[in-house]
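Just the one chain here, the form predicted on its own, laid out as structure tokens.
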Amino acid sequence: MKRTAGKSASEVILVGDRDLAKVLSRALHVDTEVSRWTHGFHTWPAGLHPDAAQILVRAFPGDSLLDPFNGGGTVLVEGIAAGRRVHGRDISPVALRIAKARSCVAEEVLLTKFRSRSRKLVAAAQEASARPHDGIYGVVSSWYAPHVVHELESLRVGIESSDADIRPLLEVCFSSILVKVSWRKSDTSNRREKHHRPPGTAAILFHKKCRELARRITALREDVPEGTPSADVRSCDARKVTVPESVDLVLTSPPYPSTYDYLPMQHLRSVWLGDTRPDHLEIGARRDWRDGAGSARNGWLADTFHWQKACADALKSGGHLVVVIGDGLSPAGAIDTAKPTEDAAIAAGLKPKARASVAREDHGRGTQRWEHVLVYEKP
């Protein structure tokens, strides 16, 4: 379930195994704020609720788990906390950075090195006056105050020259502040809202995020069962997903059709971090429906089959695919996701086991939208 706090459920439908469907329904109804471990460290649009992920991971015991749309890494965190061998896949470079850092269980010696380096970067950033090269500056200059650009450039250069073992942690802390210190309204809105931040604010915020991440990683490491391997997080198209072992559980929340353009949303981060975004690989992107609802729907249906077939191939016999998805809303009307997802799973050789669906009022659009958790078993 995506984060839907404040949106009350008006109707519930349970299908299949009654006891299991009740568990799925419970996962759809969680809406409290969660800050345990690394949850909530870095924003990620419409991320799966941590308690929903925990309920669903625990409902299907086993040794291994795959999330082919790992996003910010919520399922991966809950998986390693449950002692599972965890595999995460995504096409978004930003998502992969966040997921790797959030599912990291680094030892204290590495975290000490990370904190020490962050202090040096902050001290340099507070004295910074250089601007980025034209490739970055031409994009970011209209989104930040000049002194913020100088601080961010100093941090960027300092992170690039840092040791490889701590660079991923520094990068995700840098990523976490890039929208906060910009004139962009939010991660999901491109509206420009100018405001004044005193010099040094970006550097100080970066330092706070580094200290926070170190604390959160320590808390996670202390609760992860001894012997649990680090999460295996890699770039991969979900339609062609591969893992080094067959898994007991695939638990994922694919993009809701015609809801977000996830990769373009990360434009500022992509520019600062030097990422190349594979926008053409994104499934269910909102922009596709703007270009033509009929062709977009056909493409989404084909993609839904292909990623579920790839996941079915990755499952052990008797393993489960759990899909958390909500209906979309295009210019042409509502987009049902439950039946197409089920049809594709059956075509991929999986057997329906249970489903819970919850209707929620979407007051912003004056309509009702459904969210679903669907479970399939590999014979």
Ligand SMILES: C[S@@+](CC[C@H](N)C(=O)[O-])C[C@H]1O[C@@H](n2cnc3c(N)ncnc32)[C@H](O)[C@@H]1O
Contents of the next structure:
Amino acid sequence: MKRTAGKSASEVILVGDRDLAKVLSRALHVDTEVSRWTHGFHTWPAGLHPDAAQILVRAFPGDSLLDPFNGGGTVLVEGIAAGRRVHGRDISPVALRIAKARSCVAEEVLLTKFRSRSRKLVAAAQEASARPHDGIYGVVSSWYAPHVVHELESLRVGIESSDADIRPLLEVCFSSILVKVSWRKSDTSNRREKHHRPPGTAAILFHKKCRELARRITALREDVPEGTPSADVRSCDARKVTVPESVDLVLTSPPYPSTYDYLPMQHLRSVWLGDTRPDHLEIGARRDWRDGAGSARNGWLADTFHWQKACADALKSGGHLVVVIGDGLSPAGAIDTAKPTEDAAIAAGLKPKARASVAREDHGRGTQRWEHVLVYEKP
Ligand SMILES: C[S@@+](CC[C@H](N)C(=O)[O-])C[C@H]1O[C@@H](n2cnc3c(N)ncnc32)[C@H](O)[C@@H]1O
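Now the other one: the form predicted in complex with the named molecule, given that the block above is the form predicted on its own.
And the full complex, kicking off with our chain again.
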């Protein structure tokens, strides 16, 4: 379920296996704030609610799990907490970085080294005065106060020269503060809102996030059943997804059509972190609908078949595909997702088992949109 603040659930439709559909409906109705383990450490647009992920993971017991659109990694965290071998895939370098850090079971020795390095980086950043090279500066200078740019540049260079085993943890903490200390309103809005952050704020915030991440990973590791590995997280197009083993469960929330531009939205982070963004691989992107609703819809239908076919191939016989998806919203109106997703799953050789759909009032837009959980079995 997406976090849909300001929208209330009304009508519910249950289809297929009644008991299972009721469990799916329960997953669509969770709404309490959750901060256990690494949940909530880093923002990611349209993240699945952790309790919804937990309900769905528990409803389909087994040893292994794949999320081919892992985003911020919510499903991966719940998967390893349930003691499963977990595989996460996404095409967004930022998402992969967040998901990897959030679903690792790093040992205390590594976390101590990470905390100690972060202290050194913070001390250096508080004295910083160097500008980034033009490739970065040209983009970021209009989004930050000059002293913030100097602090961030010092952190960036310090992270780049850190040992490879702790660099991913330092990078995700750096990533987590980049929008907060900028003049960008939020991850999902590029409106400019100037504010004053006193010198040292970026460095202090970074240090706080490093301590927080270490604390959260420790809490996760302590609850993960002995012997469970960190999630295997890799860059991969969901339409061609591969995993090193056949899995019992594919649990995922693909992009809702015409809702977000996930990759361009991370522009500031990509620039600071030196990522190459494969924007052309993004499925369901909002910008596709701006270029023409007919071709965007046809492209999305074909993509929906291809990723579900790849997931069907990754499943064991008797395994389940669980899709959490909401209707899209294009300038021409709502885009139904349940029927096309179901048609594509059947064409991919899967058998429908149950569905729950919930209508949500979107008071902001004066409309109603549906969210669905659909379950298929591989014969
Ligand atoms: C709805 S979000 C997933 C949110 C995730 N369930 C969470 O809890 O954070 C959809 C994700 O699909 C990714 N994505 C878009 N096109 C993709 C593709 N072709 N292959 C893999 N991932 C893709 C986006 O980068 C985004 O992270």
